[in-house]
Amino acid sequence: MIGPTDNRVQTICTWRRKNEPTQHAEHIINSWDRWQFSFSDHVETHHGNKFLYEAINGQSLKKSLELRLSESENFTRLVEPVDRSQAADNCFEVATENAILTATNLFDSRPPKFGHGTLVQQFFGIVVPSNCLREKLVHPRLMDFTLPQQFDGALAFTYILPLTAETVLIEATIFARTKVPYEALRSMAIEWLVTNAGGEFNGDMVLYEESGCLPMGNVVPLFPGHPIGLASGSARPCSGYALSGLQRQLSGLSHENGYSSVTCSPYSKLSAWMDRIFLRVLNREPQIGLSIFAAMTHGLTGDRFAGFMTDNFNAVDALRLIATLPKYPFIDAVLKNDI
């Protein structure tokens, strides 16, 4: 294993069945079983009956997976960066600033290029006391749309997570053709907090940050051997949720097709279909999502809208799902597909 060791906080969230063992019990920071949507004039609240929303603790998990992979006799690391790989006969090459490896296989989890058309997911995150808030949040928000749409060609929404009793994540997120400045997405989260706090709200409370970018479709690998995590697609497209599709291509990895489940999409062909008809929509005017998201929210149950954000639905849901939405937009995606 090659490369620094990434100290980032890292939240990852996802959905689980109720009646399936989790793997990360250790790292769960909490779970619920409703999940809300706030919109300008109304909540959407969910309950799951058969899903579980959760949320892990990404930088406890990454550690403690390698410190069990250190405990292996065949496991080494190296801390260097990467400065170049590539293919060489019946093998590949890494070198570092200090070395040069080979192997017969390769896994690159670097980030890939977003293909033409593909959206971005990008956020920020802050973390504050509970207590600075007016309201005790018990449930996520998912998407809270409150604030003032303030990005050109993007659709923005607040994301808000209680992740302790002491602790809250509030969370700015667009998606976007392309990226903004972070320190906007910041202030935008500022702004979310300074409406909604019980007092003043000032720097000294916050206890940490934490912000990404998301692929929402296609994406590139740049670098030889096998690409896995992001670069290797398993990020569901219409989402950015990522866990669970690269759980899935471990295991095909593991018990079924080799190498060829990890360089693949993990998610099912009527989700990708799906998935593309959305992103269609969303590209040519992001901020109709609002209008989606309203329409899915009201019109599903938590069962249906967990089950079709884990690619746990049927023929069946999808016509479901399909009834709620606005139907000028996906009808013309469908005919008209340009993107």
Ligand SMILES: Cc1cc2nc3c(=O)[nH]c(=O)nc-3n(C[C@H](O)[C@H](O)[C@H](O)COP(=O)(O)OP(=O)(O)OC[C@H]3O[C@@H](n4cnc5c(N)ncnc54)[C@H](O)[C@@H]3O)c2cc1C
Second form
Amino acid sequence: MIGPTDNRVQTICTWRRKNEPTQHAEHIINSWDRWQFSFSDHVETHHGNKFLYEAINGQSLKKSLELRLSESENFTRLVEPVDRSQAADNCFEVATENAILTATNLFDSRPPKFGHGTLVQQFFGIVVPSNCLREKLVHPRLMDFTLPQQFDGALAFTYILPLTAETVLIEATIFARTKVPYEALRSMAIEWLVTNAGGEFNGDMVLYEESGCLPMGNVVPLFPGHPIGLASGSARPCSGYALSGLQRQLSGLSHENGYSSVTCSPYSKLSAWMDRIFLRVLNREPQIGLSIFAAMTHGLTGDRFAGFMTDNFNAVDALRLIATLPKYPFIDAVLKNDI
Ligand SMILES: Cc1cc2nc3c(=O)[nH]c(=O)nc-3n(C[C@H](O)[C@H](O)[C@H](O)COP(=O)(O)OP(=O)(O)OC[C@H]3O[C@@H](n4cnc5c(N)ncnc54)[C@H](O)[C@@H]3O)c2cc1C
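Rather than the form predicted on its own that you just supplied, could I have the structure of the form predicted in complex with the named molecule?
Next comes the full complex, and the chain you just saw is listed first.
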């Protein structure tokens, strides 16, 4: 394994069926069977009968996976960035500043290029003591649209996670055609905090921060070898959520010959089609997303919403979802294949 130690703080959330055991018990920060969406005039609360929304400490998960690998005799770890890699005769050559290695197989998780028309999901989160807030938050608020839209060509919302009894994560997020400076997203997270704080906000309240940028749509791997992770389409196009896709890719590995399960998109044809249409609509006019999410979160139960987000849905569920959506932009997007 080659690459610098990944020390980024990462709160990774995903839905899990209540009756399926978790593979990450020791890294779970919290889990909830209710989640909310907040609009200027109302709040939708979803209840998961079958699904939980779970927050995992990505940093500790990665550390423990690496530790487990290091216990294997055949594992070698080179803590340096890869400078170059190339296909050679029946093998791959990988060069770092201090070493050149050859390998029969090469899996490469370095970030891919975003494809044409792929939207960015960019976010900046700050974690503060929960007693900063006027009102104690009990359920995750997956999309809060109470701040005015403030970026051109982008749908902006705040994601608020009551991580522990003492801490809360406030994350400003955009679905956008192009990235914005992270500082602008940090300011938005602070604006939400100031609006919802019990008293004066000051910078000393920030415990830690995290940020990232995930693809919503096709990606183009940049390197030879087998792409994995985001580079092989593990992020769900309509949401940027990547962990459950990655888990599907990995669980396929033990059932298949060859590596196609980890190097290809893990999502069903039905979800790929629905995501493509959804992203076409969003790409033309990102802020239309507000009315789409208002309709969708109102029209679906918690389980149907979680089922859709985790690609656990069938054609009948898809029709139910379509019935909740504003019709014109979607019919137009199906008819005009312009992005
Ligand atoms: C802050 C944050 C929050 C997230 N939240 C969620 C969430 O709530 N739900 C969800 O499902 N997903 C979430 N994700 C996405 C998810 O954690 C992962 O990004 C996803 O699982 C894909 O993993 P990956 O290995 O492809 O990418 P990464 O985890 O980004 O790994 C890429 C690796 O490549 C390494 N690398 C980069 N350049 C080089 C180089 N030159 N040489 C060697 N190595 C290199 C990096 O060090 C890194 O370890 C989040 C991501 C971030 C950053």
